[in-house]
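To begin, one chain is listed below as structure tokens, in the form predicted on its own.
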Amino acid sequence: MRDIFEAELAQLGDDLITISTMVHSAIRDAGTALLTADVERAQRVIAADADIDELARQADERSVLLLAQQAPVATDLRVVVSALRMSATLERMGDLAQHIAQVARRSYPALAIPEGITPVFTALQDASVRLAERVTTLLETRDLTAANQIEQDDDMIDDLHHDTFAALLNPRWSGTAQETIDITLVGRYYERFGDHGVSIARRVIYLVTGDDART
């Protein structure tokens, strides 16, 4: 019975890694679509979100079955409950990538982000892709170095998010109402994406060390 439980637990971990890999691809492609007005790429991200949702649902179902059939205690219980929460967090990260792709699609054939503020969003995109890649590495290895790097990436995303507000509040800002809305929304999507990455990092830290630094 224990062997079955261990195999199911390992599969649950693999499920999370698979979802995280898909989220990494989603944010990479969504940002590329945003910055290059690539509507076909945007559409692929939007369509692929259903696959992320389905895999997250399957992971949740596996977790619930483990709780119901195996009645895990102590460390094993923490792992299963954490997997449930991380699955939901990864699913939300996928949704945020989808939202960015939707902005790119809505603005096509124009760029959603005006040229003057493109460097800020390029930096936001780079930091978010890097964070997503580190989330996958963390789930694969539980190397807490990756967890600390995720926190640093999120700090950078927060600073860049503030820069988007500074650009909009600059008296020289001359963008349209739609551009103002898109910049505000997309900046917020990236900011929330980083926050969710930190949530996963802190949950893994908790699993590895027992230090409950989660938010």
Second form
There are 2 protein chains.
Amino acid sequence: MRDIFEAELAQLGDDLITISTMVHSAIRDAGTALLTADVERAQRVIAADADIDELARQADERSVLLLAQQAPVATDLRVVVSALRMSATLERMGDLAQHIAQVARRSYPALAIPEGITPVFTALQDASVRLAERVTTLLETRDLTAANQIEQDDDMIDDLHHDTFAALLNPRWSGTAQETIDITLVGRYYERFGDHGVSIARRVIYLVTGDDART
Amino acid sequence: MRDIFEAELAQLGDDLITISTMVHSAIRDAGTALLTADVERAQRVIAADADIDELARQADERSVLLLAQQAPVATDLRVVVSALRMSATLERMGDLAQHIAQVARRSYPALAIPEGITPVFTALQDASVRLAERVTTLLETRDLTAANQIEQDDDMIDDLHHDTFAALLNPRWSGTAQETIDITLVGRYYERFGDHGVSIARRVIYLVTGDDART
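Given the form predicted on its own, corresponding form predicted in complex with another copy of the chain:
Shown next: the complete complex, the earlier chain at its head.
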């Protein structure tokens, strides 16, 4: 019974790592599509989101089956409940990558982000890809160094998100309303993406240390 | 044992209804604060969000305790897992109401939403308050009429959200960048609020009918 439980639990962990890897690809490609007006790439990210959703659904089914058949307690229960939370969070991160790709697709053949503000979005993109990579590392290794780095990546994302508003509110800003809308929305998507990364980091910290620093 | 379980499950249901009632107040007051530049009201919504977060945390603790002590299966397990999901969703709806109140506070003493576009936001607000009220009704009664009405409210919110972009992209739009940002963000907050309402509606439909129409 215990062996089956351990195997199922390991599989659940692997499911989350797989989803996290897909989220990492999604944000990487969504940002590239956004910054280079690559509509085929945007289209691939949009189409691939259904796979992330389906895997998250399967992970949830596995979690509920584990609860029903094994009735875990204590740490094991905490791991399964956390998996339920984290699959939902990863699924949402995939949605946000998809939203960024949708902005790229809608703007095509133009760039959604005008050139003057590209450096801020390149930095947002880099920090978000790094954060996504570290989420995978954290799920694989449970090494809390990665959790701390995720918090730092998110701080940087928040600062950069603030910079997008500063650019829009600068008297020299002369973009169109559509550009202002897209910058506002895409900035928000990145900001939420970072928040979700932190949510996963804190759940893993809680699992490893028992220290509840939930937001 | 069964009696204790039933009592705990009933309490969990009551917790969700309490949180939902608080979310209803939060969105009602946030929208009023936004549309009337009522900074004291905005401040109250912002402060009250911590109470929603705390109640959601308590509901989660109750859910995990129920899983640990009662090891529910079948329908009972589904109810507890759904409660875990729904508390997270309600907590997020509270956050969105808080975000709307924060925009009202930041703009004070000015109105964040310029007068020309007020009718769209009044309609968004009305639909969102109605949806929030129906979420509470649905949690109280499990009457699926309310679930269908929530889907309709959300369709209306989506249409109105689209109208906010149409207004901003109209050549006659002459608002400031700050107004464009606020309209974009607040529109997005309402749109997400509606989506979360639908997520709860679908979970209740699933609990009542076993029909999985998750988004």
